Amino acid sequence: MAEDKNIAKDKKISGYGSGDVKTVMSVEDVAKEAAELSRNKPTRKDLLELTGNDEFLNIESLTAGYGAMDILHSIDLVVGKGQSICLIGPNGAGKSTILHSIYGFTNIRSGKIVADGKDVTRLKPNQKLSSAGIAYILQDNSVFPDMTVTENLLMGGYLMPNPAKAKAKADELLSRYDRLAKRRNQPARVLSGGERRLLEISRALMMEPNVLLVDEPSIGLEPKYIDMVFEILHELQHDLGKTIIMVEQNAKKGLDFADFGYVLVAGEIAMAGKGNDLLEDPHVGRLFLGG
């Protein structure tokens, strides 16, 4: 079990890899076949064993949604410290809603969310960041285009009580990422798509979070920048010990990166397993990997 928990640090992420489409499936066919996966959905015990019984972030029987509509139905999710999960599934399955629920953007009807032994279910987003060490990296372009790179970073430290500490952290991050350091005094609008994503990731690191919620890191990026972003996420997990929960449109890329994958269907967990095992699963390949 220790071998399952400790993922090799020299795992490299490369290539875009969308697979070969051999069969054209309608949206209805995908939804129908995906629903079949739920017949043997994993138990909570299965999820715990998958992580080596490490419950650093733990979601238990969570039902949540927006307004009066429930999207997630009694969801369980477990991830250990320094581990990563990629959530995949059809459109509308509830993948991003899991991230939103962890961060406090949804209406939670029942269940609980525990991070590092602390019940964070009802905390507001700013409390999740400041007191629970949970940061959210949005899928949308969220940089402030007319602010400089440094000013954007300082916005990530707005909850810090000491401006000098925020500046020191921004300088540390700039020293880590030369691409940003070269443009530190330039407006963010001049950055490439990959550099903007790097700035968004760096801004999320200002408060030194333990958990990163990463929503569609590859969306809108050229393949060379996708590789760069995933290499950075790899370093954050394996070198800095960050716990990562990711939603990724490129299921092959996401599962290749992650320690574990969860397949969501209609707001429920239909499958869960090691990322490499799901990559080799014929049902997952047919429905989500293009071949």
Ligand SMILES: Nc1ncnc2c1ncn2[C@@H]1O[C@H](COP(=O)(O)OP(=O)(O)O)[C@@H](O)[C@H]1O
The other form holds:
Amino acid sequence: MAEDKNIAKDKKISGYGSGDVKTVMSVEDVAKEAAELSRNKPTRKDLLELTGNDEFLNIESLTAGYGAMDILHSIDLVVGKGQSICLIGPNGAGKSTILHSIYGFTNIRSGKIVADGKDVTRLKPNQKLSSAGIAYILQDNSVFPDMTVTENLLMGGYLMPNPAKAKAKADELLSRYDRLAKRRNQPARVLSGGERRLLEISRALMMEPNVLLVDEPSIGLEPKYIDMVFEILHELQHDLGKTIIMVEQNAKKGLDFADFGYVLVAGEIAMAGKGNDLLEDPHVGRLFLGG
Amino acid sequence: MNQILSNLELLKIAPLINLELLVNGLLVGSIFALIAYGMALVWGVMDIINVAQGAFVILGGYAAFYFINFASNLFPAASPIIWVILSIPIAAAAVALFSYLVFASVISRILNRDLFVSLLATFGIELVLQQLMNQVFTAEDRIIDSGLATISMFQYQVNIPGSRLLGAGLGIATAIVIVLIMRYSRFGQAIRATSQNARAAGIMGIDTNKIYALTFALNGAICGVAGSIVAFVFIIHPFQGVIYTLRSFAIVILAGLGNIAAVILAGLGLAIYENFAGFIFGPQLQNAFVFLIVPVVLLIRMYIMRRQRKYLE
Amino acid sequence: MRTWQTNIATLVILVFFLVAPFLFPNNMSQLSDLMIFILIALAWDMLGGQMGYNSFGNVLFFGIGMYIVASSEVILGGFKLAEYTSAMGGNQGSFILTPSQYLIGFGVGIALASIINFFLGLLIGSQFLQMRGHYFAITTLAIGVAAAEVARSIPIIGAGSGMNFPQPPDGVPLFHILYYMGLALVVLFFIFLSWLYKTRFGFIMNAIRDDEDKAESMGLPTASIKSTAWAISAFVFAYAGALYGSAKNFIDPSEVAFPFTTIGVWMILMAIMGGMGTIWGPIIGAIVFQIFKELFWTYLFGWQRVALGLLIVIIVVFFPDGIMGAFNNWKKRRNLQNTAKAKT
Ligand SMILES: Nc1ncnc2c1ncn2[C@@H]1O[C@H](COP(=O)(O)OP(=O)(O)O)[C@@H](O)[C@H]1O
Ligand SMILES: [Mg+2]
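Alt. form predicted together with this ligand, vs. the form predicted on its own above:
First the chain shown before, then all remaining chains and molecules of the complex.
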């Protein structure tokens, strides 16, 4: 059900941005291009070369899905500390499912996920957040509408054992983001789209994660807020050293932002490379950049 | 018609009757409000309309009844009021446990389904439960004697049963405890978060399935408390649950979800309204007035929304 | 869709129903109940299954139809309704109808009941069907319950103590009449629905179920279609109620006339059990349900209602697609296998 909603939303934004496949090519063309892409799949060695052999977060031949159905097939993904990657690919390719799997929302059939040298494959979401230092920012609107901005932040620290510490952390975040501080006592439902996204991001920082999973940060946002969101994410990566794994429908923005890009097709990694290289790749261009 | 007019006349010449109706309405209403609050909680948090609410209440009543019987046989010297008070946590625990079992076996499987499915499934549970109670506890009316006298004022013009006073007091105390839990405890915080955005709550590390189970059990506890109150204020009978379910419906529809103040106001208002309606139009029409308020209120709300080109959904 | 196999099956079932009274002469009351169940399951599914308006309140028309028939028999039998109901304490002996009085009263009553309820349905439907989703379901539930309470307070129809039907005179084979009248409407209603579901009207009903906003924005006359469908189903419910009351020979406001905890749930259960939104589903559901019910009453006596409640929960939770749903899935799978085989 929720997924249907996402798809409906995805459709809606195909009017702007430059990433939506359907507006550009026919289905057969897409399939052909995709097959072309996946002819030279990256090996593990290629991936490690990209990150300079830093395996801060490391996924090894992961097969996972929902219920009895596998969505991801033998996925490899590597990202170094303080680096960022962006996953692109057609709708339903399994991009969100990768984030779900890292966070612990899917059934993992085989493979493993290692974070900071620790095997976290089987950890539940609350353990991922509290002990593996991974936080998740959802694709669709995820504020608690009837709670105030401050209460929303405190919910981000729900797993903190000490309420006073949560309060202090919330204050720290509020002092960093002035736009939120101004509305700290207002219910989240009255915030603008950009402010909500900002709240979602800062809420994810409450538990002081090392790794941020960010699903489609630009979706449904007005263009002026999109740049703001990417700026904030940039800060988080470069000033605070967070590792970011992002899914982005707007491939141009995503690849511009991220150090590396992964192209996902039908549950498999078809291609990986430096963000800028992918931007210039003709196949990627035809498939995801509208030209 | 004449009867109705003379009843109205009576209210005018003996204004103290108004007071009696009002006070009794307030007392009874606080019990209804408690039951309705449980229904609103489950409805709001997990989008399940629990038609079995009334049967849960009756089950709580039986738990209290049998506990009191058992205990007062064991210690015949003790005053009954002690057992009445003690029966409340016992009934709460019993019905909470039962609710949890219902959740695990049925409700957990319909969480993501249409609301109509929850209506039907809990309707089925209501039927099973009332028939089971009928088989096991027989169809005899059960009453607990709280041993409290009726308080009469103004030369017997205003009579307030002591048991109602106690029942209302206990109901209000329970409501206060629950409000405090919802406001200040981690559990309450998690329930509120889950009801506002379950996916986001899951991301914050809240196990939403556990929250649903606990919410349903908490509602069971509320019904248990209400049932033990009902057992000494009114009567317990296997098929009486429907009355409480439908009143809760009416109250929740009037009040909307998630706002306990509105639920309490609606509960008190409904009881006062039905007391007056029963007095004026005769007790046989009292229930009709209660149940008709649901379609009437929804119709009015629908007309207003249609004017704004919206739908009642 | 309609192949010769289904035509033959339909014919076989029809012949079976025509001769059933001769095969099971001792089960006439169960058989006439079965016709009533098929009628209400079809009529419920017309709204719930085909149009997406799940109602608990159709018992309203069921009960009103019943009271109308009983009153018609009394009045056309030459008695005053008020005298009749107030005297029903025990001396039924003084209210004896001749066979022709009884039959005329019954015939006129059932016609009146159906027609009056058709228009009542139109009227009520035009308002309440503006509600959507669960508010509609809750409202109709409350209406069904309230109807029983209101009937309980109207002295002329016996108030809370209910109302007897006039005793069927000797020589009137009541259950045969009820059975064949039920069967007649089942056949007509079945033919009518088979036709209706293929017309524009039927498609609009489905469109309302699938996405009412869209149907409305396409300029389809959703409001009038909804009320008309509801009125047709009210017609059938009143007719069925008239038969049901006559079979029970006594109207209790909440047990027989507006039985929201029995008929009011069974009608839905039968449709779900057979398969909502199909024409055969409610029929099959009603037959299977009636068999279950009789088995429970025979072998689980005392606990029969517990078993029935459990059946509701189990069907709703585990088999929401019903028998037709399972059948269609099986057919789909078989077709897939066949095409796969054909390819190799
Ligand atoms: N919770 C879920 N349960 C079952 N299937 C799902 C669920 N979420 C996604 N899917 C399916 O998994 C596939 C991949 O979805 P997703 O990862 O959301 O794609 P993307 O984010 O690349 O658009 C889709 O076919 C989708 O239908
Ligand atoms: Mg996605």
